[in-house]
Every structure is written in structure tokens, then in C-alpha cells.
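The chain below stands alone, shown as C-alpha cells; this is the form predicted alone.
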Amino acid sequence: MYNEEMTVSIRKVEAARAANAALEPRRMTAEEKDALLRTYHPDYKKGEFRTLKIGANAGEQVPTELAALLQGHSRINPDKIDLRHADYDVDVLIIGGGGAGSSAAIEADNHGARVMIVTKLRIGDANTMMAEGGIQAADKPNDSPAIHYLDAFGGGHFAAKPALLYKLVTEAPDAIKWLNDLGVEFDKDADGTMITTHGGGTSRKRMHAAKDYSGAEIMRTLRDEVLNRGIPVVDFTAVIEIVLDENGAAAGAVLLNMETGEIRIARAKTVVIATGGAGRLHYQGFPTSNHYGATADGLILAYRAGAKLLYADTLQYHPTGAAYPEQIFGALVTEKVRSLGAKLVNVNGEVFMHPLETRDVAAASIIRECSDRGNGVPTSDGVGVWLDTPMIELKNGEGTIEKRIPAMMRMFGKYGIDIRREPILVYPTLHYQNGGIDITPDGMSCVENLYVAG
């Protein structure tokens, strides 16, 4: 599958594999990381951002592609919308049918609310389904939410909202238990103890996974629970405006049937936005690991309703998106591949960074290696570096890849690449929004009754 130039490079990778496997690359200092990010990370490219002129974030910078949508005109004529006659009337209207929306629906149903999910695709057509590596929670004896907090706060350059991060790390163990009790098949030892691995920037092994189908397994379980409970799901229907009452509180939404073009009105006491990310806007022309539905809908709906955005100028570029073959360009290569022992190697077979730096540092390191240093491997779509996957079985024994990351083995196997014997080419891919809508610890935006999940 690899061309002659790539094959020559692979020979160098193979010759250095044993030495590289034993190598423990040093981690960068804080000063080195800052300098690297400011020079190479896409968030720092000034020409790719615009200043908002209207709305709650007026005067702040957001990606050019997002600015055009946030400041665009409505798709509907308000004079032609009759809000007095609702087609749906519920307690909780949830916009989005992924993991966050489904979880919100289940919990609202547990508390006796009349719930409805509206999704522009189908329930489960979401980024949750595509997540691979796992979900983090400090639930092992050598770990704690406090240590998790420090890892996450430092990994985010101390920019996170402390109250939100506190909520995340302290409730994460309960969230894992909640999913496990619902039936999610997490990886476990023979005695039932959950198997955990390292993630980028973590000081403890706290990544819970279901092989490398973690998101699909979580979404399978949540979707079944929603459908078994009989919670109404209106699919192939996009929300195009949030409805506000006379006091400015969220009171429903205007819906557009994607198949017929018909407009419908949903009245609700509470609205939950759970629409996922924005990767399919392809900021700066980057490929993306995101689902086709991730087009920033929630950001735009909330902003038009008066909500404030948070960190809209920062995106997460996952360091290891598939760079070759072109059929899977940008597809996620889970961090679990590196947590199992694979290292990043340049065209000359040299390890150029610690494999488990935080994602922003790892992505910027790869970009630097391929640009200024000229040590990338040319591909049909650009350039990449090797992720030396055979190193996993060199370290952990034969059969580890098929057992722990079967989805990766199958994804590349379709194109004649056996990741047990050949390294794979990767380059950063647009992954998740670091921010989103500014919320309180209970999930509410600055618009009353407008909540956000996911």
C-alpha cells in the first residue's frame, strides 16, 4: 500500500524500532511548550480569526468560518411564525441525539419530566459514536479527583473555569458507574476491576475504554435506553431558532423538517442544547475527525438567543488523524494507540517528542516536525509522521493490538495496511471545541431555562 518513498522511510523506522522502544523521551518544560504553541498551533494564526461585531461576545475573536454564521441572518421570517400554536408541548426539549442529549433525556425521564429529543439526523448519529480511546474518571486507589483536577487544569494552561472543572472531576466516577450500571461493556479484568490506561498529559491511568469502540458502546447503550423508555425522538429535524418568552427565558424552539422543509413549533419549559461540536466547518482547511452533523448548530442557536460563548477561539486539534491513505484522511487514530506504547517517529526514524504530551503540544510538535524541520513524510494529501504501531506488540506481546485496538486494525486493514507489522502515517485533525457556551456549574447558560450538555 505504501509507495517507494514511504517504504524507504519505513525501513529506517524498522531499523531504529528496538532502540526507540527503549527510549524515554523527555517532556518539554512549560516555557518550551508555550513557545512551541505560539509558533505552530493553529489557534495562534491571527489571520484565521475575526472580531465579532454583535451579540454577547462582541469585540472578541472567533474563527472566520464561525463568525460568518454567528452574525448571519435568520433562516425564517418571524412574521410568518405563529408561536401561539405549538406542534409539540413538553417539559424538556433536548436538541441533539448523541451521548449528552440521550443522557439528559434519561435523567429527565427519571425525574418524571415529559421529554422530547429533536435531532437533525438520527439518534446516535453523533461524535459520541465516533469516540474511540475512552472516558476519564479518577476512581482507582492511587488516584483522586484532586489529582485529576491538577492534570486537567495544567493541561488546559490554567484557563478552565475552576467551578466547571471541579464539577467534572468530582462527578466523573459517578458518571462511569452510571454508564456501567446501564450496561456499557467497559474493559475489565477477570475479577471485574476496570482496566484503565494513560491519556495525554495524565499522571495516572484513568482512561476507561471499551476496546477502541468506546463511544459506539456508550452510544449503543444510551440509545437503547432512550428507545426502551419510549422517549419521543423527532429525527431528521433541525432546530433553527430558540424561542424566548416575554421575559427573555427559553420557552421552546422552531424546528425545520430536513426532508419536507416544513416548519414546526415546540413549546418547552426547559431547553437543553446538546448538539456537539463544529469540526465540520473545517477551520483553516483542516480535515476533521468529527461526524457530519458537527456544524456548530448549538453555538449559533445559543448566541442568537443571547447566550455568551466561552473560549470560541480555541479548538482541539487531535495530534493523530490519519494522514494516509486518502480515503480515511482526517479520521481519528485514538490516543490509546500511544498509551499502549506506539511512539511518533519522523521520516528518518527518529522519535522527536514524548508520545503522551497534551494534545495541543503533540499537535504543534508534529506540525513543527513537518514544516520548519522538514522531517515529514510526503503523502497524497500533504505530509505526515509515522506512528510506530508495531512497537505496541514489541512491548506488550503478540495479540495486543487485536485485543485492545481492533477498530484501528480493521480501519487500516481495509486498505492493505497491517498495523501490527507496519507503522501508520498521521497528522493533526480538527477534533473538539475546547469551549462552547458559557454555563454555570448546573449547566445553564446566561439565558434562563437554556441549558447545555456535552
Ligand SMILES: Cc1cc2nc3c(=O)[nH]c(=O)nc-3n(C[C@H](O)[C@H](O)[C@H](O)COP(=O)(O)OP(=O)(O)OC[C@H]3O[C@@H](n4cnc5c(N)ncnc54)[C@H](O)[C@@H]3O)c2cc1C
Second form
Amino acid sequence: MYNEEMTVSIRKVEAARAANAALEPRRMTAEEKDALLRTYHPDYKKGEFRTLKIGANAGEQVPTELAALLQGHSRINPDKIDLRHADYDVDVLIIGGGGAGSSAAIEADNHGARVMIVTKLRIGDANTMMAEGGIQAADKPNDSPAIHYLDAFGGGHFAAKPALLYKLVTEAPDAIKWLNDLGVEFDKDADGTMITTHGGGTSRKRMHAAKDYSGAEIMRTLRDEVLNRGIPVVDFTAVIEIVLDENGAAAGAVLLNMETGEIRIARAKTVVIATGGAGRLHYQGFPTSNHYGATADGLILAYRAGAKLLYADTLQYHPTGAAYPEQIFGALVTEKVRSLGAKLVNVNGEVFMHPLETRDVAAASIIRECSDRGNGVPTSDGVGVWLDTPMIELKNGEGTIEKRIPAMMRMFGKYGIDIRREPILVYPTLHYQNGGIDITPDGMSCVENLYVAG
Amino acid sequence: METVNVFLMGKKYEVPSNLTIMGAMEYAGYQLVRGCGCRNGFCGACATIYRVLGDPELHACLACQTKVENNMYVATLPFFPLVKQVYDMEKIKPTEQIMMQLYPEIYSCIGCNACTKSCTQGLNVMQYIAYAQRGEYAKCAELSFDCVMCGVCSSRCPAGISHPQVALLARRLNGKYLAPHTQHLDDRIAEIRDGKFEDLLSSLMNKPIDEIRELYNNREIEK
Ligand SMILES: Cc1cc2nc3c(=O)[nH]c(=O)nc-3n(C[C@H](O)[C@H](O)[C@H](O)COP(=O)(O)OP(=O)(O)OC[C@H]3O[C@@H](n4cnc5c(N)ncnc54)[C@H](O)[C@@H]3O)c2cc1C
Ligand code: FES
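The structure above corresponds to the form predicted alone; please give the structure of the form predicted together with the ligand next.
Complete assembly follows, chain above in first position.
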């Protein structure tokens, strides 16, 4: 499956494998990381951002592609919309049928609210379905919410809102329990201990997984639960505007049936935006790991309703997107591949960084390796570096790959690449929006009754 | 550029040979609303059946994961009516009877193996149904784990079984009732509820950024 040039490089990777596997590469110092990020991380490319002229964040910079949408015209003519007749009337309107939206719906139902989900594709066609690596919570004896706090605060360059981060780290174990009680099959030892691994930048092994279908296992369970409860799901329908009442509070939404083009109106006491990410806007021409519907809709809906955005100019480029073959260009290669022991190796078979640096540092380091240093492996779509997957079995024994990362094995196996025997080519892919809509710890945006989850 | 002829819903298009079926549809000018979700083999939205000219065998695949071939006749299966029973997870128990009550049709399996042959994930579908019949839910869960619920197996089943839904029930029963209980999770939740980490957290949150930075850069990392 690999071409000749790649095969020549693979020989070097193989020759160095045993030594590379034994190596414990040095971690970068804080200064080295800063310099690396400033020079190579896509967030620092000034020409790719625009200053907003209108709205709550006027004067701030956002990616060019997002600016166009935030400041664009509405796709509806207000004269043609009749708000006197609502087609749906509920207590809680949830926009987006991913993990956040489905969880919100289940909890609203638990509390007796009349709730409805509107979602652009089917329920579960969402980034949640694609999460592979796992979900973090500090529930092991050697870990604590405080250590989790420090890891996440530092990993996010000390920019997080402390109150939100406090909520995340203190409620994460609850969330794991909540999912487990719904029947999510987390990886466990025979005595019930969760099998956890490192994520990029973590100081404790706190990533809980369900093989490498973690998100799929969570999502299909949540979807089943939503259906069991008979919560109405209006699918193939996109929300295209939030409706405000005379006091400026959220009161419903305008819906567009994606198949028929029909417009519908939903009235609600509370509106929850849970529309996920923005990868499909392909900022700076990057490939993406995101699902088909990840087009920043929530940011735009909320901004137009008066909400404030936070950190819309910082994106996460996952260091290991598939760089080859081109059919899966940009698809995520889960972090777990590195947690299990695979290292990043350049065209000459050299390990050029510690495999578990934070994602931004790892992405910038790969971009440096492939650009200025000229140590990348050329592919039909660009360039990549090796992720030496056979190291996993060298370290942990045969069968580890099939047991722990079956989705990865299948994804490459379809194109004739056996990741147990051959390394794979990776390059950063647009993965996650670090920012979003500014909220309080209870999830409300600065627009009354307009909540945000995700 | 090397090209191949594909027949999308019977209509001929010439497309680059390196595309997936999904890529070929978009290349041909389709704007997909249905039949496309994750684009990466996880969601099962893009179930597709095809035949290649000259070969009578009917194949099933995920359109986002399968390369086009010359003379491929493609039909998408953007929706298949699976039977989904509703149940209360708190009330049901992992007994053999529960499958009998909810999905009795699994006992009409005639052993034709069409489900296994058509599985887009290459799973042993008939075997996991056999485990479900016997109430061996942990085994059913393990064998069906990679299911993306595309529904192709059910479309081929003469007994009207909705295999993905049966497997989902087995996995939820396994995850909730059969898998071992996690004590350290309960303990941590109780510790947090009792405020055991409040002092630590608030002293951390109130430190000046420089001090936090110092702590972060010098933190001990578990091997
Ligand atoms: C490939 C991949 C791997 C990942 N791996 C991990 C991991 O290992 N660990 C981890 O913690 N995180 C991971 N993440 C991130 C994580 O999956 C997401 O942060 C999380 O799932 C987001 O959940 P959500 O419900 O907010 O959004 P989503 O799950 O994306 O759901 C959003 C939903 O809203 C719908 N929608 C969008 N616009 C509209 C509209 N206008 N109207 C109606 N509906 C709309 C969408 O169709 C979708 O159904 C990964 C992400 C990706 C893409
Ligand atoms: S689009 Fe999700 S499996 Fe193909």
C-alpha cells in the first residue's frame, strides 16, 4: 500500500524501532514550547484572522471563515415568518442531538420538563459518536480534582475560566458514574477498577475508555435512552435563528427542514444550544476530523441573538490526523495510540519529540518537522510523519492493538495497512474549538434563558 | 487522473478512481443530506449496497469507507426500519426472559448467516444473536461491540430480526448489571460530596498565575 519512497523510509523506522521504543524522549521546557508555538502553530498566523465589526465581540479577532458567517445576513426574511403560530411548544428546546444535547434532554426529562430535540442530521450523527480515546475524570486514588484542575488549567495556557474548570473537575466522576449506570461499557479490570491511560499533557492516567469506540459507546447508549423515554426528536432539521421575546430573553427558534426546505417555529421557555464544533469550516484549508454537520452553527445562532463568544480565535489542531491514504485524509488517529506507546518518528527514523506533549505543542512540532526541518514523508496530499504503531505490541505484547484500538486497526486495514506491522503517516488535523459561547457555571449565556452545553 | 465508471442509483458517472463511494457521489454533484454523518466509519449513516458488473454477489458497505471500483452499481440505504423496543433500564434485569419479552423474533433465526455475510464491520452477527438467545449478554456485548448500527444485517434477515437493537440491549445490560462494580468511582464521588478537596482547590484557584505556572511546569508526571 505504501509507495517506494515511503517504504525506504519505513526500513529506517524499523531499523531504529527497538532503540526508539526504549528511548524516553526529553520533554520540552516552557520556553521551548512558547517559541515553538509562536512560530509554527496555525493560531499564530495573523493573516488568517479578521476583526469583527459588529456584535458582542466587535473589535476582536476570529478566523476569516467564521467572521464571514458571524457577520453574514440571515437566511430568512423576517416578513415571511409568522411567530404567532408555533408548530411546537415545549418547556425545553434542545438544539443538537449529540452527547451534550441528549444528556441535557435526559436530565430535563428526569425533572419533569416537556423537552424536544431538534437536530440537523439523525440523533447521534455528531462528533460525540467519533470520540475514540476516552473521557477524563480524576477518580483514581493517586489522582484528585485539584491535580486535574492544574493539568487542564496549564494545558489550556492558564486561560480557562476558573469557575467553569472547577465545575468540570468536581463533576467529572459523577458524569462517569451517570454514564456507567445507563449501561455504558467502560474498560475495567476484573475487580472493577477502571482501565485508564494518559491523554496529552495529563500528569495522571485519567482517561476512561470503551476500547477506541468511547464516544460511539456513549452516544449509542444516550440515544437509546432518549428513545426509551419517548423524548421527541425532530431530525434532519436545522435551527437557523433563535427567537427572542420582547425582553430579549430566548423564547424559541426558527427551524428549517433540510429535506423539504419547510420553515417551522418552535416556542420554548428555555433554549439549549448543543450544536458542537466547527471543523467542517476547514479553517486555513486544514483537513478535519469532525463530522459532516460541524459548521459552527451554535456560535452563529448565539452571536446573532446577542451572546458573547469566548476564545473564538483559538482552535485545536489534533497532532495526529491520518495523512495517508487520501481516502481518510484528516481522520483522527486517537491519542490512545501514543498513550499505548507509539512514538512520532521522522523520515529518517528519528524520534523528534516526547509523544505525550499537549496537542498544540505536538501539532506545532510536527509542522516544524515537516516544514523548516524538511524531515517529513511526502504524500499525495502533502506531507506527514510516522506514528510507529508496531511499537505498541513490542512494548505491551501481541494482541494489544486488536484489543485496545480495534477501530484504528480497521480504519487502516481497509486500505491494506496492518498497523500491527507497519507504521502510519500522520499530520495535524482541525479537531476542536477551544473557545465557544461565554457561559456562567450553570450554562447560561449572557442572553436570558439561552443555555449552552457541549 | 485515473478514472472509473460507477453507476449511482443506476446512472453512470465517471469519477477519479481513488475516491470513496461517498466522495464519488459528491464529485458527481450530489449534495448529501441523508446518508452522511461522521464520514469516518463510526455512525452507520452511509449504509450502501452494490454489485460489480459480471458478479452476481451483492455487497454491503459503508460509503465513506469504501473505494469505488469500475462498473460498480451503487444504491444507498439511508434509512432502514429497525425495530426498537422501549424499556426502563432501572426495571429490567439481565435474565434470559428479557430478550424473549422484548425481541422474541431472535428465536426464529434460521441460521442462514446472511447477517454475518453482509456486516459492514465484518462482525460475526449470527453468533452474537446466538449468545443473546442464550442470555449470554457479556459475550453478545463483546462480539457486537464494533457495531455501527447501519442496519444492513437486518435488511438481509428473513426472520425480521433487528440485530443492532438486540446487541445494544445486551451491551447496556452488560455495562450496567454484569460488568464489575467500580468502587473507587463511588469513593471519589463521596469524597467530593463531603468537600474533601475544597481547601486544595480553592487555595489553587486563588494563587497568582505565576505560582500556578510554576506548579504546573514542575508537576510530577505518572509513568
Ligand atoms: C474524531 C473526534 C475524536 C474525539 N475524541 C475525543 C476524546 O477521545 N475524548 C474527548 O473528551 N473528546 C473527544 N472529542 C471531542 C468530543 O467528541 C466533543 O467535544 C463532544 O463530543 C462534543 O459533544 P456535543 O454534544 O457538544 O457536540 P456534537 O456531538 O458534535 O453534537 C452536535 C449536534 O448538533 C447538531 N447540530 C449542529 N448544528 C445544528 C443546527 N443548526 N440545528 C440543529 N442541530 C444542529 C449536529 O448535527 C450534532 O448532532 C473528539 C472529537 C472528534 C471529532
Ligand atoms: S458517514 Fe458515518 S459511517 Fe459513513
